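The chain below stands alone, shown as structure tokens; this is the form predicted on its own.
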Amino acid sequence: MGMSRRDLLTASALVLARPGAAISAANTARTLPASDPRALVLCWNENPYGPGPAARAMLGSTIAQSSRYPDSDIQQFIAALAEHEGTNPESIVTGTGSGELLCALGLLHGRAGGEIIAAQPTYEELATYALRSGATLKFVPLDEQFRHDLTAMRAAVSERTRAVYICNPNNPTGTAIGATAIRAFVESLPEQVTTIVDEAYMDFAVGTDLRSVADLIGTGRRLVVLRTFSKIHGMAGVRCGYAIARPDIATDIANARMTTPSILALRAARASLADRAFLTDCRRRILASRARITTELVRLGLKYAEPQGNFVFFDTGMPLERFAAQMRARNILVGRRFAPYESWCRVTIGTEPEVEVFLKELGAVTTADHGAV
């Protein structure tokens, strides 16, 4: 599956004649609306505690070193990456945050035709890039309880299927299959095809089944997993994230990448990697503030699907458009639409005040519409 320096160039023409491609302008727009500095931005599925005490003290010390090439620092990144995962150094694949990964994905299985099966609504940087590449795309419908319909999904695999894409938890809905249930769809697929696994919130994930899928990568089968350090370790601005895969295919993948990590980047993700009382505190807070808002959704009456990331996918009992409107005069920014769930919102978990913040305004909001009605 290498790619060639044609293959590059006609990757490259794509963009440039195609810049505005992608599955829906509306679902892929990323233009943060205007707004009072001072709003809260619950937007975007960032980890607002940041990095780590570890990471933020190894970025400062290395502004100083950033005249030098990353080289050496890139093999120790990757070989505690192959620590950490239990896993060989050529299995491990880096890149700018998993985005980058997933955009080398999207255009080494969708180029000339590929078709890439995918859920509906899921993550849509891999598919939109893939698109660019002249990819054909399958979506398959959520099942009702908001999670892949690995069933449907099996079924919809062809002759011409080169790749499926499993976000897992799902974004936006925030929901998980079992491991052991991805298991068994990966083992029933050709040969052929590729099972592409997005873990970037499985540090979220609650439940004796909710865990990676990594160590399948050791049967040999056609498997990528993603990771990044933009969300637990509260690095999304930094850039970095990873891949795990069979030799071979992590092979494909490095060709495929545009860049690699700065000096920065491998720095502040290695220190953030043993960093594990800041890890787990900010597990603890953002698990404990998800739990809070399901509870007041619970009492406002409002449904929500069963959440596993930093972000809770509820059901806001009015059009989107209305409620994103009625919370940004609050000076909130809160998701947007997700088709076809046309009244529900993704909200990002903030900080504790950030939190007691938004669920006033929730209230707020949710019984002021009623009132309307």
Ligand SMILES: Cc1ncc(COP(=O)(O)O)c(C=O)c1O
Second form
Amino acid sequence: MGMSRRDLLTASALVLARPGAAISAANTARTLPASDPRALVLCWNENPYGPGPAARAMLGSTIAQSSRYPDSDIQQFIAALAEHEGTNPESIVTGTGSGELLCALGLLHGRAGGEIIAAQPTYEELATYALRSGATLKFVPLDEQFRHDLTAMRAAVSERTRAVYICNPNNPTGTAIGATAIRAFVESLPEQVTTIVDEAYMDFAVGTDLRSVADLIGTGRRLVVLRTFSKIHGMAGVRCGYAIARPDIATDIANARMTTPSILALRAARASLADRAFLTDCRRRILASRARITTELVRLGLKYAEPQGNFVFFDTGMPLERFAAQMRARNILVGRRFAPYESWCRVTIGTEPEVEVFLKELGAVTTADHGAV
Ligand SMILES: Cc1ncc(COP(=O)(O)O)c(C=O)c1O
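Let me have the form predicted together with this ligand next, following on from the form predicted on its own.
The complete assembly is shown below, putting the previous chain first.
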């Protein structure tokens, strides 16, 4: 479902942010409103089913060995990731969450006034960190289907551009673009520009050509693909992610990192990687709940962007602050406002019972609000 042209008028121009400029509170500013501890937390795109059984068992059995540095675990984990990705260990860099690697990439490409292009809205961790490092940011509005507008992003590239960030599927809209379009985009860029493709939610995508572009790294392009154990693996609190890139770029990222994952994260993530039964089950349940939510949105007459992640972005029909406050009063926490979509809400897909509670309250809030107008 798209937006009308008029809705998009406010977003029709490139938005520039310069060093020192404030950008809106990032998705990363995890300041929860005061709430009942039993609140439904549907605002951070976490996966409530995780960690999986293999990761849980590994976390437990690793506690006793936490007095040791994890040097050999890092090597074993990198080897397992390389095998998983069908690449060599030199192309893998681990991070304390993929967020840390986004920060390292923001620093590497943004320092000394480097120009970075990103969509608006998109996940802001890279942009926020890059700004602190002195970057110039160029934000390009999404298209009418809330997807990255690759034509406009390509047109925004200048001789100062150091990197383009593509979040696919995109947080907060949930929309995705095909691998063929990304390949053509990457191939059209000048040699020195890095494309950073954040595939945090790719495991939840369904559709023609919606797949990873990690296979393009072998072509020698300046391309970085990011993955995380925070989403399909349900290990957001454990903090583990990784990047895949050409070995020289992987080395640059590794040198810009501040930390490496703990022994708990390394071992649990490796165990989770092999827990196919858990990952398949998680995906099946989240996709079923996603369909359940969109069916209900249609019934309520609320527009939504095509969801390809573990969350749904939909039009509440009222200012987001009003909607969020009403949900909070019902002990449900939903995502913040993402300009320029002032009435749209991002809600994380919780467990099946949580989804039922959310839908019941959504119906009550939107029906009451329409009745009140
Ligand atoms: C698109 C995207 N990339 C990266 C991250 C950061 O994930 P991590 O927990 O691996 O730092 C998030 C977290 O919500 C995200 O939405």
